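Only one chain comes next, encoded as structure tokens, the form predicted on its own.
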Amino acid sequence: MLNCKEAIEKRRSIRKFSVEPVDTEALEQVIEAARLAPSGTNRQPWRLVLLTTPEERQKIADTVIQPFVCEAPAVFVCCLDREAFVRLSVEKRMDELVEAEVISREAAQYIYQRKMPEKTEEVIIPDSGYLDLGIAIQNMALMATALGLGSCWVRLFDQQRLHKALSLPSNIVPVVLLPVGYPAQAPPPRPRLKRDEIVIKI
């Protein structure tokens, strides 16, 4: 397996994959990349669809503009859940850090008097809940590359037309298919700003 660095030096944009289905321990250990990933007030508001059959993939292959997303042997349909920012899981979420002695219980106090939606269809979710899910998908993406998996973040897809194809629940919001597979082509590295056009100087 590779370590973090050499991980995130390889990881690249996959869209061939290979036929070769990935193993149940190895897609578990992608799962657990996401479950692992960090979150404000610790709310872990993504959830995880996984389609590993050609009749599951066919069921989304309407949604999605690129066809390649379906020829990977794994696809993961990766969600918020509308449920993680109502007040009730935000407070059940702060009193396991209060009891972790992460934060003081003051600190918890503060929060809980902030606005929050008391009902999930009340739920705007906020961009911090984007940000998160961002997160778990990059720790998938480089436990991918570390397994000597590819995979690819993608957004072009119909959102409605997905959720209804997989009958999800109305509080679970699809934001990004993550195809994951065998890599079939060995991209170069793309290009990247240098480090003086990234790192402002102050």
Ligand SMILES: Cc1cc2nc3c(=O)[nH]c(=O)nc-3n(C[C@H](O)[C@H](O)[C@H](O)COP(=O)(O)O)c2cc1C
The other form holds:
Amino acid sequence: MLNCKEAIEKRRSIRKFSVEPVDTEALEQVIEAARLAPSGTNRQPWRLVLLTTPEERQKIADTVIQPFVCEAPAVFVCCLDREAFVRLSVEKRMDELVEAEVISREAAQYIYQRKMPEKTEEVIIPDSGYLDLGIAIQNMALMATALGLGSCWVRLFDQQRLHKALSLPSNIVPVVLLPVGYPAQAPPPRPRLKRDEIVIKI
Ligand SMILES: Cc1cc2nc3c(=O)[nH]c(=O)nc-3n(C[C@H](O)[C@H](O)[C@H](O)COP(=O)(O)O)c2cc1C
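Rather than the form predicted on its own that you just supplied, could I have the structure of the form predicted in complex with the named molecule?
Full complex below, order starting with the chain above.
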């Protein structure tokens, strides 16, 4: 198992996978990496659909642009749950944090006074929700690398068609696909900006 630094340095977007299936234990560790991610007000809005059989992957085959996605032995459909942003859900998560002595009752009250959607249908997913999901997905990608697996973030897919193809409930919004499998390629590091191009001097 690679350490954190090694996994960050070794991770690449993998677009060619071996046909070797990924064992359930490894996939469970990838799921666990998502589960442990931090999120705003601890709302944990990520939901995952795991497609592992050829039949399951075939269901989404014509919703993706790049065929490699469904050639991976496992594909995670990484979704947001609108339900996680309604008042009742947020208050539940805040109560847990008060109970765990993470935040004070006063701080929780301050959040309760915020304007929040009361019903799932009223939810417009905030930017911070996408940050939450992004953290969870990158945890998954790094855990996959640490376990010797490859993965690739994929946004190039038809969201509406995929939603329909998997008969997802209306509160579930598919955002990113993460195909996972043993790499059948070992690409060199991709181009990156230099240190001084990303650190702004003030
Ligand atoms: C939000 C996001 C969306 C991406 N969408 C796609 C995609 O649809 N298809 C694809 O082949 N790669 C996709 N990528 C992978 C990027 O192209 C890749 O991360 C970038 O070129 C750097 O290469 P590396 O991941 O190997 O370091 C995406 C990456 C991110 C973070």
